[in-house]
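One chain follows as structure tokens, the form predicted alone.
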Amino acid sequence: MIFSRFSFLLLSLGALSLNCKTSTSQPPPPQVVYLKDVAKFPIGASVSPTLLKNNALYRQVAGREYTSLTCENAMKMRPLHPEATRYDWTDADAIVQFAKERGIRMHGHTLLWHQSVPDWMTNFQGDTPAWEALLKDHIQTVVRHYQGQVASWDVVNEAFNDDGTLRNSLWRQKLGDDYLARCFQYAREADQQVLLFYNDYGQEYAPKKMQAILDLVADFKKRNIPIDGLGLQLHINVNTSDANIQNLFQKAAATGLKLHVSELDVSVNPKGEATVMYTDELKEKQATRYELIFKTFKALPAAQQHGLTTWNIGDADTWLRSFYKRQDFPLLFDDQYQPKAVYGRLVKVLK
């Protein structure tokens, strides 16, 4: 009897054994792994209001996934400030709380541009003075009405031409070429402590805008002009070439001025083709496009690396569709806000 039990006790513990080593031999589930959580800057995306408030997914993906937020739309003129005497901060400042609540730093977009002009603005009757008033009661009301809130601004958003040329805007119509310092000024008055920007597209593709965006810094610089950084949109394409992606970073770089790529895509459909396939060719053209703007930002001094920004989040979102009525996939999101390969690709490319 004796040996039965002791036989029985051996049994039981080999058997508790053999349990164990085989629970524990099961391999851990994989590690979710973001590209917030490999890079040393910020990750960001502009996000719409609507789709906040509305789409349980977008709100999710924006939430878990970005350590910086611009608003797409709802900090322009337009939507902002729809009357001489009214501001509108419902939409912008929805999308600062939510940011808030996470712990996710707001990007301003953008204090001043030559389109979203609300119609009063565009009808306004008056002199030099009262317009210079306008531009700077606008100004000093949104920053101070962020400031502690809102860590960067996009001050002024595509003041050139391609062709180097100040663009024929409302803004140089009323108050001359000069205006441009002066909201840079109007600015930093309203707050000390925020980063200021100038915001533009195509300086990849067209030289003479990139030089006069480098000529207006030195200008800055010169006369004691407050400007922080450069934003450097690259709403690109897959055909693209590395040259020019390079030589911008290069030469924007040489600045010392912080850089922010600040509305990123990669437009596999850049000649508007009806019948445009998402092939594997074109998505390997988009992810090398991705990697090559990654790997030049990551090799930037870190104290110029102030964040790259996508322009929206997924494929349906993208402002691509809506603005060219065209067929595009330019995100690092498909419609559904399932990361693409492409997205695995950067994690290795950031760690």
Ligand code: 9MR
Contents of the next structure:
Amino acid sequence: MIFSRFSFLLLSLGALSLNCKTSTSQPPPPQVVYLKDVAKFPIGASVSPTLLKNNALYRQVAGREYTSLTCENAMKMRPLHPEATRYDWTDADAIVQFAKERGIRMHGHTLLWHQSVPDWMTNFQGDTPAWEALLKDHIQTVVRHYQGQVASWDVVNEAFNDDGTLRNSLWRQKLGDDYLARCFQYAREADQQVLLFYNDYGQEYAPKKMQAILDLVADFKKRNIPIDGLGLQLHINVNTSDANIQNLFQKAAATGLKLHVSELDVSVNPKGEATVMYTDELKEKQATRYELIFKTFKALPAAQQHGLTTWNIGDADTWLRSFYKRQDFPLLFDDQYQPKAVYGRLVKVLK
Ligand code: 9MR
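What would the structure be for the form predicted in complex with the named molecule, rather than the form predicted alone?
In what comes next, the whole complex appears, and the chain from above leads the way.
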């Protein structure tokens, strides 16, 4: 008995050394499963050029987890078009290059928004045709610059109020109610292939806004205005109801358009307490919100799954902390870029 155990040990050691020999000629099997290994649809995050450049850990996670990236800010009007006759492509190009080197798809965000408008545009003096020319030039210059490098664009971002009325933005004031349609037409004229999205938040809690977006889609289809997809931002929180999430996906999917969960994060501090304990209970609630969204997205027809993008990577990078000046932990990676427990649960959902 003792002898047979001893010989088993020897045999095992022999097998181990054999394995060691063969493993030198072959790459070792991957130790960990990353999101992109298990997701059957594009999985992404928005990224910052500064962090990509200066933070090795951030760069590593961005490069290994995702199949789609969005610039959190770098492709917005203000950074990209600082003066009337000058575009600054530096930061956005660096992100596009990062993605290209790793075979990662780029989603463009955003050609037109009421925020992040450069001062020279806000102060621009001109008649309606001059404003129209400014808008067309911006959209077409940016779309052409990234032709073949950006797969899809948020053409217009957040044009509706929660009550479903058209936001009285600079663009509406200068160009009239139908400016949205012309933005999509200008983008299509500049690039026949790129996918064109309308992107907004709050469709899960504001039924009138959701309806306004569905009406816009129906109107575009009737008038042959090009639109390929809807961006559902999904800046939600631990209290967002199952029904709201399911209703959003059901209504959006019924348009037949591609869907992009474009800016996902799940706040654990929606009331904005100065500090918040990230308790097990909050983690559990947050995980179930994430799971529901991943499961619902996974169940969509493949042709409608444009992708699922979180709004930046680690809790340290979230806009919720800087914008609301509050503590929050809304993402899948912690402040040190370690995957949180919710990450493991989503890997299981994706498998
Ligand atoms: O996360 C972005 C933050 O860093 C910027 O300061 C802000 C203004 O440009 O925009 C934030 O991103 C927004 C996105 O572009 C559109 N949907 C809402 C996002 C959060 O405010």
